[in-house]
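As structure tokens, one chain now follows by itself in the form predicted alone.
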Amino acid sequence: MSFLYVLEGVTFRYPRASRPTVEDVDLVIPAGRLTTLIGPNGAGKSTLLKLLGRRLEATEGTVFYCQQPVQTYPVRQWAQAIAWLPQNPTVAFPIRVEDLVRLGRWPRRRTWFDRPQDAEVVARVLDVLEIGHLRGRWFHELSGGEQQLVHLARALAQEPETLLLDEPLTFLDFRHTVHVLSKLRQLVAQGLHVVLILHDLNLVAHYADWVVLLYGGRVMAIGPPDEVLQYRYLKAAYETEVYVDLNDLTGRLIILPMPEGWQDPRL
């Protein structure tokens, strides 16, 4: 197993925080893989994912990307290889949903000019995320949904190496929820590396290889779905009763949680 990020003894303290928001973490993310980071609000998730693309630099520790730590890279390498969608994303001026996608040329271009791969590109994100009859919409105009699905046709743009999401499928449908995690798996084989954020765990468990469990700012579980979907680290972690089996239909693991003061009858 090849490795995209290592992170030793990595922990990250905010100003004026009483304590570390991520602490002493060690962790190892495998190449050419869809990983996910779970875990509670407020385990950390958000803060080691720009940990992971250099929006934040570690208060102790080394994050290692492709046995290097991320720091040392020159600002336009980094730039063309991560892509960056944050969980909220802002856009403050009136533009265009074509215009907008092609921002995420910016890291390829040596010039103001387009080239015409530049947009060969941007109708090609266009047209897997499904959004090609919204290219000429304005941005401000659109569904909540619609608005996640442009940024991420961004990001795609970008033609990174490497693609961090956090939280990427807030408002969006189950079709469409299913339709952006499946083009993301033909990505990832493809040979583009994915870290992303999700709450919803049964996606996690049917489109994840890589999961890593974070509570209080530090790793409980890392793993494949299967070893770290398990019912004593989600109750531990979640600090709730939890419902954990296979799913007759998939094979993969089903997740629910439990009404407060719930008991299995089985026990």
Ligand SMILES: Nc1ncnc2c1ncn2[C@@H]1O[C@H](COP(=O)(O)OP(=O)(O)OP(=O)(O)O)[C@@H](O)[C@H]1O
The other form holds:
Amino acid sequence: MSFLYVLEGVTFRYPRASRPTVEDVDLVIPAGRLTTLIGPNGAGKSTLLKLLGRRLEATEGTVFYCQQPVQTYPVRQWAQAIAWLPQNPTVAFPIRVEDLVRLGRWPRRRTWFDRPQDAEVVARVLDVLEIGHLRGRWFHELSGGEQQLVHLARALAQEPETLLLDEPLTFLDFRHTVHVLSKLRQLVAQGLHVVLILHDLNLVAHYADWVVLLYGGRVMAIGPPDEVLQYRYLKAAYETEVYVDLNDLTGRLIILPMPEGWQDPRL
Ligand SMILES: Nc1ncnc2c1ncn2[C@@H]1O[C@H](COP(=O)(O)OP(=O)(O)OP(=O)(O)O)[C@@H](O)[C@H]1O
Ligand SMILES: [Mg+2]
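Let's see the other form, the form predicted together with the ligand, since the form predicted alone is already up.
And the full complex, kicking off with our chain again.
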């Protein structure tokens, strides 16, 4: 297995924070796979994703990307290689959908002007995400789910080698959720590396190749979904009673949170 990322002794502390948010993390993320970061609120997932995307710099330790410390890549090369979609992207100015998606082409430009292939890529990613009909709409007049798809389109328009997505499916309905995930799987099959943060563990069970479970800024478990999505890890990490079973139809795990105070009647 070749590695996309290797983290060695990575610690990150926000300025003024009393303790590190990511603490002494050693992990690997395989190349050519779909990796998910999971864990409870505040576990450090978004912070870790920012370290992978070089939006933050480790206080201690090293983040290697394709065998080189991330800091050693020239800015332009990094901007072309990595697309990072934050958890709460903001668009502070009025802009039409097509123009916002076109911004994703920015790292690939050499001049202020669009090249014909830029327009082609924008049209293609809008098509892939089935949002071509939104092309001429004002971004701020879209629904939450539509806005999320547009942000995703902008990340895809960058044509990165690695996509880092922070909860990209939160506002999507069932159909769009499975559509986006199956498109991501297709792109992974074509060689794209994907790391995404998800809270829906059933989707993780179904679509992920590799899972990193974070708890309190540390790695609690790492590996393929069947190894990580185990009752003992999930119960400990989420501090919640969980139901973990095998979905007979799909052969994948099915995971549900149980009501607070739930006692297993069989015990
Ligand atoms: N800019 C910041 N300054 C100080 N502390 C921060 C900052 N950003 C995040 N933190 C703290 O770091 C911890 C981890 O935050 P992070 O956003 O990485 O969590 P997360 O796992 O992504 O959680 P969620 O599932 O809620 O998005 C939290 O306790 C948070 O309060
Ligand atoms: Mg987060």
